[in-house]
Amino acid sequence: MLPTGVQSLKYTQESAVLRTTRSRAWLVVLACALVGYPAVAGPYMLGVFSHMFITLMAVYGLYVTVGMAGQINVAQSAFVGVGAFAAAKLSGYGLPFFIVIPLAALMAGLTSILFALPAARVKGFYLALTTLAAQVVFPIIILALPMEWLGGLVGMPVEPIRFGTLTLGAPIHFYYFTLALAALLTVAAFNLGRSRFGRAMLAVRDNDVVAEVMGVPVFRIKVMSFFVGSLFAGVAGACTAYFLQFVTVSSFTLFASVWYLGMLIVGGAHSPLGAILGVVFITLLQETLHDVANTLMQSGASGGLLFALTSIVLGGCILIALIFEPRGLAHRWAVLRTTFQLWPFPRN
């Protein structure tokens, strides 16, 4: 629904994601509020928002390959692990981070096609257990390993960011280094779609039948989508490592995987609008119980007890969010927008 004398004469004026002076404009106060945010927030919200800005890089990988190609992907966080040490080891040799992280994206990419080649060939339930099987060599990888080549069960150091003299060592030099790089995927994953690959991936995952007869060659496809949504995770596990300035095997589990999944699914799979607003809303929600659970610890409530409560009640959110809006968050913000653009006139 777009506001009366918008039109569009042109295929990339209808597919352009800002369409409207006003909408461009909420882009500019969102962007103004990120770059201020650091002037009022302390070292610990902005090492929050630094974590959920790589985060949402990991996840629009996932609205690559599951959103848009349709293809179920429970090995995320394996894929953000092979960035995560692949960042590790060529930091080690002196490398500049803007060649160390499309590096580490590089191999993460490579790493998920050896995975995809089989998984591009089942459906359902059996691509999720193929995918499952990256989760569960990936650590046994690491660990079977010598220990100088990837640290083993110990774990490797990570050389920090450096410009020319300036070491990125405190809070709000991570937060504005990942805010740029989110930035960046993000403008990728809304452009994505409106390319010749984009809608390829959409066509098979609305119905790959119907798109090999069209010409669309599915196999290549599914595993380009794999490719494509990997390197997202590389350079979310590149990022991870230069923040926590060291790696281990026990940061990339298939608990990750099932959270990021997890925002995937309740901000809308089919929307890189969706990855944001599950990423913040499952962040914030995290943060809000996190808070509670310290306040009564420090009543005395046993630590162990409270942690597993905290996860079943951020379980039982998502679960309410999905009852009540399967289609995601982005479906519902469409919906407000909708009837806000109509008002006062009726939605039928």
Contents of the next structure:
Amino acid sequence: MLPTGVQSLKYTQESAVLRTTRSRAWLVVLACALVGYPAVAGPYMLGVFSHMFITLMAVYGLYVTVGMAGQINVAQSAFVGVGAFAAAKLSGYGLPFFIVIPLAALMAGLTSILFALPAARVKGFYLALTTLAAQVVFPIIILALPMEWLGGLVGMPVEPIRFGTLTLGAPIHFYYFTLALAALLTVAAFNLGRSRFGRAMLAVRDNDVVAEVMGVPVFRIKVMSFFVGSLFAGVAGACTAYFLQFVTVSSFTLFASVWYLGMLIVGGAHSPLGAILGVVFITLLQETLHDVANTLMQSGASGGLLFALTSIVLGGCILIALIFEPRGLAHRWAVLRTTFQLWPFPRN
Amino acid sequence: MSGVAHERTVLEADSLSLRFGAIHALRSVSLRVDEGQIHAVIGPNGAGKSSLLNCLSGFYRPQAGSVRFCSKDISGLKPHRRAALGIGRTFQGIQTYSSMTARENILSGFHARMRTGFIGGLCYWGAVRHEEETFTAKAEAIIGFLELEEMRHAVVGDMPYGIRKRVDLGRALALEPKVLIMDEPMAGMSTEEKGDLARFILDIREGLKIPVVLVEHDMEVVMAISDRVTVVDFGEVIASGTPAEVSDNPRVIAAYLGGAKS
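I would like to compare: after the form predicted on its own, may I see the structure of the form predicted in complex with its partner chain?
Now the full complex is given, and it begins with the chain already shown.
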């Protein structure tokens, strides 16, 4: 809902993501806060944030495939892995990062098409199983390939990013690097929702039988939703590779895929804001629990018990979030904002 | 009536036969829709009306017969290709995209007319904005035509039934169709809503010059607005002609009221 006095002179202004001066001002505040954060944060927290930005990229991809097109994908982590291995291999050839990252994204996208072709013919649980196959096959293929290709069980080192004479190695470098990329992908994710391709995916999600008769090539759009979602995953994978400076199959598990889905669902699958809120909520929750557990451990509690407890608390928090807001945090945010704007009048 | 291709013929089904196992849904059914016509297809439940429509829009592949559109054989084309050529369609019941707004529903109907791909969608550069601008203006014209102005930004899932049916019609018009197929548009509507919709259908024929194929059970509406009526029963055409001719036909009366066939 918009405050009074906001007018549009063109139709595209109506679909703009930020309509009011106030919302633009808030974005500037957020940007300044993120840019200034390294001044107050230690290297550990910078690492946590870099990891959060990378996770966000992968979850944006899921927002496209699952949120927009309604195609369940439990193999996002495998597509991130394809991007990571592609980046590791390509960086080994001495290619610069601005060539490696797009190529890694493309590799992830093309791989996903391979699995999307059969997947686009099935729905629901069957689709979940088909993508599960992609997740399971991924490490098997990497391990089965000759060691010299992708490192097999050992993994592969990654050549660091070089800007002229500067080599990216310190946490603060990665913080700014992943922040910039995440910002870029955020713009892309928000753009998609107001475009022809985005509407076609929503049409396929809402009613694929009708979409076909309305001129939307449903099969093509389903496959493309996997492709585009995996482009995001590929960028996330390339960043992971540069960030960790080493890639192994054990980093890209089904567990991670399920977490990505969990973040999207907790945040709200129907908007990029949901991806942001879900990733931030769960990452911060994990970190807080981690901190608490560390403090308790120093005062003599048993490590095994604490590990189990943090998992239970984490799961409990997610359950509570879902019970009170099954449509995701983004929906709750929209409701709260409307209530605030309408105050003292009731909503509806 | 088949085989005589008029210059004005827009959509023509020629001897369509459709079987599901032992059931003959259609037996050699022919239908010709000319420019400027509202062509009603009527018949008792299970007569094969919907099967006929589904053959026209490409859901079903008939075992025999052909469908021609603007003198081109489209029998082998998939539904989305037929839509792109200009066969618009509305549906029985509620079949709008419920999470989108009325305007987005209508904009999605322009899919086949727009060009932006996924890269343009991700980057949203100048040309993409320009295209959005152009087609939003077209969508607004449809919104104006169907008197949906107040609802343009409302989410369709929250709308009452009658308005959703109007959005469904708007989305079909966004295909810029050369023929519009409507499957039971009046079902479940109040008398006022039926009146509005009948007015829109007449406007579509007169103002937009789009011929309409209308499957409908409401005889009052059919007899009032149709130029031609084809009656289907047990998968066969039993009568075809003006509303007056058809309503006097003894086979039609028998099909509707039961009793011995003449």
